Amino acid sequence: MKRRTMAALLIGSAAGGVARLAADAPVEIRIAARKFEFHPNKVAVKRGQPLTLVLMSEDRIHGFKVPDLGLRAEIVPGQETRVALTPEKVGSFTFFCDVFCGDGHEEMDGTLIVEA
């Protein structure tokens, strides 16, 4: 009977600790980068939830910046940038390409919403 109740409260124990450790698994969004647009170019996440953004560009070296966020990062072609992050502020952020690429290149942006 001990025996039982000892696997049990293992059993139990261990299916915590991996539901636990799957809750705080980063969340990987990916943007993609190419001229005058990032896709998709609107992203909601959980406030504290913690996130990598995986950025690939599809033309050009292009840059990510979030200026509220204190996140820059540059986007080159071939390559995942990698940007982790863990974002603690509500709102919505605006990100935008800091790497001129051409005409149009003013109008390249999004929002990442960060939600309660």
The other form holds:
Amino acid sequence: MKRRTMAALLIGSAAGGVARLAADAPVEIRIAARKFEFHPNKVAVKRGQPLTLVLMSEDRIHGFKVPDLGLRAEIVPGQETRVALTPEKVGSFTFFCDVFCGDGHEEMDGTLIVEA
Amino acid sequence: MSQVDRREFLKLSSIAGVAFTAGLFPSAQSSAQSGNFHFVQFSDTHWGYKGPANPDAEHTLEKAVATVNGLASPPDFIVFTGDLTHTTDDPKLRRERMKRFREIVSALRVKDVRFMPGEHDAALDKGEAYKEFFGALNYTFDHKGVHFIALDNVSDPAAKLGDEQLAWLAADLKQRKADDRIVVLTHRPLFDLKPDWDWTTADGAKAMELLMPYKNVVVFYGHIHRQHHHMTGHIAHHAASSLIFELAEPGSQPKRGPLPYDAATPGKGLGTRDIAMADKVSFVELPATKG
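Let's see the other form, the form predicted in complex with its partner chain, since the form predicted alone is already up.
First the chain shown before, then all remaining chains and molecules of the complex.
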């Protein structure tokens, strides 16, 4: 599988911006986790686009859960956690930290936007 | 429940928002098993919270203690279903909050008080500080023929009961008869109430599977800071109000979060619960303050 990095594929991925895939090929999307945010916290992809989410923690163990897509992983500092998926449903799907990490944990979330 | 006790209990509705009177123990067989009594549930007091969702946070718990002390019929005991304190990364401050919380609730006239942890108390240190102040994270006790099981679904920061505790639960249940009256106390819901708001227990379904063979089980819990009622087959789950701020109704807004504080109605949506155990179970929601 040919992989391209997220940097080559995202449009407008500046702080707080929306990461948007511009091509229809297997790609890696890198998401950083730290108390109490994900970066980027909005990721837009195309339906049917094979993805590998590469999750990294900058401080402590966090969780990454997308209940509507049946995804769940733990993100351990010093390691890359890789989650493969090919979203088949169009819509906005909440992801959030499900490993309690402190005062602000409840606000640590983001959105995966799957477009037609 | 005697007629006198029943009248006293129903009097509570004069200061309460809602009286929930449906039978919660579905099996008529339970009626001959035990005496009648009532107990009070406090939940999600979050001592130490400071923020706009409750500008009166330093006083709400004290007011609730006074309200419960004023009940015409004192409860047999009181349970706190978790999040006694608001979380902090500072272990010293965590212990100071637990110490102050314990001082405040020591004013309760009823001295049989059972505590349970929430994730704010126990998830960052796996319950170390909590155990110093309040004891075991999970336990059982019996009262007038009812078996109470307090489950810990918070000290694992990933919100799991864990295999060890599930085995402990299974061993405890093996000692029960199918029609025993069982009350389960937890902090987080044991069912998937709202998974995308993290209102669930990762392995809660395993606990429910163990409980399903028993005819007379009811679950009281907290965590979601609002009243909520749900059935898993014949087992009822009842979430309690908080004493710090009310969270939005599940699914009513994109993200979980507190409802705005309304200075015109301080204490709205906050309170405790008085639970009567008889041939049926009923409960009355008590506001944080009488007036």
